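In the block that follows, a single chain appears as structure tokens, in the form predicted alone.
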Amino acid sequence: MEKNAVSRTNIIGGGEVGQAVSIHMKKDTVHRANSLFWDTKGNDLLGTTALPHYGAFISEEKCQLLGDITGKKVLEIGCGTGHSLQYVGERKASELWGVDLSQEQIKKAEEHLTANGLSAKLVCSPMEEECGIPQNYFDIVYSVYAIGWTTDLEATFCRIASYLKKDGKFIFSWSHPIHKCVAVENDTLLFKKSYFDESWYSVTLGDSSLTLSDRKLSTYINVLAKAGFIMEELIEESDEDMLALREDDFAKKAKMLPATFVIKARKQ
């Protein structure tokens, strides 16, 4: 992976963290870097985001996007430690499946689900690649703060469409792209990067690194349509009750602009 000399803003929460450097994206190298990150320090540095939370200040309990899961075949993209699979499993889904880039995350998910009396078919693979998941099989595919890790959004959405039955639901969340442009400094919001910049960058957090691209909201919507989905709902407003529980810079920022977005779409 070639790095150039251009440093750039990396925003997590209310302000800038880590050192971000623009890069030329190479798929295999990105996969190795990000799988290593989640194999080692990912949960320690970024924590775990799982249902009922879709991310900062948006929850399934308030939005009710999944509906009745009873008897449904469900697949999670980026299953992480298995806590979201536990959430849907306890709501009587008939089958639980998950895919994740990190073998260590798969191991944690297996251990967590077993400890809670649940089982799932888990696959270690980049989400954009063929990995043996059945087609035209699932009622619901969802992803909680994981879709943004893909190196190929179009390939990922097309694969997800192939997994779903006709009229199946696809629900996913990610950090809102406008949130990644604005930092809090001295109680003031400042734009630190262009919203339209979708270039790839590497971020150093402690002695670990990760590689991402900040895609525009329109990119997600347009690629969804191209993959054969009809978008049914877009949620980007922070929950006032959840905001009231925090008084830090992140919460102040989320009162003025979106921190998270969630999209619910249907396969045609």
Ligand SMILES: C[S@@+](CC[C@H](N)C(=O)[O-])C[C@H]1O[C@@H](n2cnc3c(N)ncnc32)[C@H](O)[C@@H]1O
Contents of the next structure:
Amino acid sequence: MEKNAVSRTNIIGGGEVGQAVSIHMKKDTVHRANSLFWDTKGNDLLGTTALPHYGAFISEEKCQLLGDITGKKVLEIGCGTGHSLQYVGERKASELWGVDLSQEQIKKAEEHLTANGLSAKLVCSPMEEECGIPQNYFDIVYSVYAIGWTTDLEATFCRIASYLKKDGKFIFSWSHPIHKCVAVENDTLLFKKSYFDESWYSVTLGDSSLTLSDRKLSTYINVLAKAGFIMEELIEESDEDMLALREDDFAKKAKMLPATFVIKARKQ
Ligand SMILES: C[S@@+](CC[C@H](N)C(=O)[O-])C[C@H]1O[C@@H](n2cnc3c(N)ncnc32)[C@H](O)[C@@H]1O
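Shown: the form predicted alone; wanted: the form predicted together with the named molecule:
Let us now look at the entire complex, which starts with that chain.
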């Protein structure tokens, strides 16, 4: 444990994680820890979240944020295993691109897309860094449960703005920050952590560890504005039909507060 590290409660996915430790964020250390996590146990421990789902209880089929993708150049940030790229590829995007920190996720995406008769330009890089993706080129940039992994939100949103054509759309989902603060105990919702706490922490899951920070919703919105985006839509509501399919603690919580948020923004 780092000197001055403080052990605290954190909630990842549906459940409380015991060994969250506050850390001082060093970009290279975070990238090393998180690429190792996604190269090895990431999918086993956190699964895959892919379109048409933006998260457990929000779907593209209901929300229709992407619109008609036919002929559009599309880039996914944190493309993971390539399942979302498959979704947009099957809806006739003209070009598929993806960027991901993990070499193993890029390999899985490549294999998955090839097995489904699709191809994409896949780049292994942190999303927050220059990596040769063309500028003023894309009609749509989207991301499903990956943006929150960035070590530098402002640099990431500025890069995404630079990749988009004027009026291009940026759509992304992430865990709602209030969801990360509240746990279910004996059918009661309990606050476990301050909503305002954006400090970095490290969590051990099995024999792997990951490093994150939980940013406030206002942080995402203010940084989007700073990077030159206009907000078009913010979705927080869980879909009633999807909620009705589950009865676990995660679903109980999602009936009372948002589990996921999705933002659709436009480059000015
Ligand atoms: C929850 S997964 C997203 C899964 C993806 N939506 C899918 O359908 O497979 C998060 C992804 O973000 C990637 N990631 C983590 N930190 C990153 C960073 N700084 N830059 C780019 N990708 C990153 C991980 O390697 C992982 O593939």
